[in-house]
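Take a look at this single chain, the form predicted alone, given in structure tokens.
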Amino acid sequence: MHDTKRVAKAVLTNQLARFAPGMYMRLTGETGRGLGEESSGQVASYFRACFDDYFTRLGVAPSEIGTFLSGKRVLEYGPGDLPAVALLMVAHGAEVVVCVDRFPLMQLTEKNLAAINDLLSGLGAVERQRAESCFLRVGDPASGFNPDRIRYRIYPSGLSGLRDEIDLVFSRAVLEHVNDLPATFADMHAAMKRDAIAIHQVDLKSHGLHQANPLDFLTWPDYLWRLMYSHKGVPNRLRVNSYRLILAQTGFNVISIEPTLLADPADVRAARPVLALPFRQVSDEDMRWLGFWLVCGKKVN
């Protein structure tokens, strides 16, 4: 009875997300960060940490970030309700950041504007001047974002459509939500210049959709999962083995791919007998991966 109610509710809300995505996002209060209630200071701290994480993972020292980003054109998939990492990228030297999303999440709410001002106050004079150029009225976040610096684009496919113009691609907890991962990597590959780098943090957990076992959300049949969740941006459930295969097929050179969290082997053993068909051939080792960092570039022929 519990499962029947869950399926019925999920299917109905999935249709709401399909035909009225803006309404669905407002009703759910989705921000793209997956957090609960938070202060503007916490929002700002989150985005600073995200920005720092990318360059730590890339091996770029804080003193070298400006040189690394200088003049670069950057692409972000899934910026959520505030393109704050994009703002920091421009502040530290990027020429322009293109932000692409499937859903119209961006909101210049009072809290988000306060978070932007918090970010601005933490910048040096040069970086702050660059950041303030990101707004339609220089220095006024409430005026909205200047498309010469930050281009916020909503496409149902979540694809950029760019060709050979991007130097750096990044995302955080986004790729696990896309409906067509091969198409997303193909779009990314097409958008990147020959020497471009892509860096992504991928979260393979259930995002709250499991019950007793962190892997039991993989027991739902694929057709039923699509009926329940295909238009909501919830996890596509693909495991790390699928990412490796798609990367190889698309023509990426994997620089590094490292797990951020591993499931307990006991949870894998418990879930194994009842896994849905697409996951039965995934190795126990790959099934344990609940998240990872990926750094990759185009293969040079």
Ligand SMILES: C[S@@+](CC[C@H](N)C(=O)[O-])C[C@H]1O[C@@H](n2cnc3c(N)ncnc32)[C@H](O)[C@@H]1O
The other form holds:
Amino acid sequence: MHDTKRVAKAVLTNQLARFAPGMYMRLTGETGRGLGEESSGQVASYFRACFDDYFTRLGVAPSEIGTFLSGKRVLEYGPGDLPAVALLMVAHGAEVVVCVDRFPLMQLTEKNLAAINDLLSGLGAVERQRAESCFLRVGDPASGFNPDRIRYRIYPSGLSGLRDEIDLVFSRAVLEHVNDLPATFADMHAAMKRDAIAIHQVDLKSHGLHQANPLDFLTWPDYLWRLMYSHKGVPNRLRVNSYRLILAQTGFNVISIEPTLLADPADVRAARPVLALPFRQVSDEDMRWLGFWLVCGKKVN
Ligand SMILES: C[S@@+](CC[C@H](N)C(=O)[O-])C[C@H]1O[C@@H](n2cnc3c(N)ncnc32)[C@H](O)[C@@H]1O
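Now show me the form predicted together with the ligand; what you just gave was the form predicted alone.
Zooming out: every chain and molecule, the one shown earlier first.
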């Protein structure tokens, strides 16, 4: 009974998300960081931590970030409700950041404007001046983003359509939501220059859609999952084995791929007999991956 109600509600709201994505996002209050209450200071701290994580992962010391980013053209998939990491990228030397999203989540609310001001006040003089050039009226976040510095684009496909012009690609908590992962990796590959690098943090958890076992959201048949969620941007459920395959098929050279969280083997054993068809071939080891960091470049022949 509980499952029937859940399916009916999810299928109906999926149609709302399909035909009125902006309204659906407003009704759910989705920010991209979950639905919890946060202060502007917490929002700013979250984006500062995201920015720092990318460079820690890439092995770029804080004192080297300016040199690393200088003049770089950057692409971000799925910035969420605020292109704040893009702002920090420009502040620290990037020439331009293109942000592409499938959903119109960005909002310059009072809280988000306060978060931007918090980020600005944490910058040194040179970085602050660069960050202030990211707004249509220099230094005024409420005027919106200057497309010469931060280009925020919404496309129903979530794809950039760029060709050979990007030096650095990044995303956080996005790839597990994309509706056509091979298309997103193909778009990324096409957008990247020959020596470009891509870095992504991927969260393979259920995003609150499991019940007793963290892996039991993988028991819903694929057709039902799509009927309930395909237009809402909830997890596509692909496991790390699919990422490895798509990366190889697209022509990426994997520099590193490392788990951030592993499921308990007992949970894998418990979920195994009831897994939906697409997950039955996934090895126990791959089934344990609940998140990972990926760094990759283009294969050079
Ligand atoms: C969980 S949020 C993460 C937002 C942000 N990166 C952060 O860390 O707060 C996922 C983001 O991916 C976006 N997204 C979903 N499908 C996408 C697609 N196919 N292409 C690009 N972005 C997509 C969502 O609209 C949202 O902005």
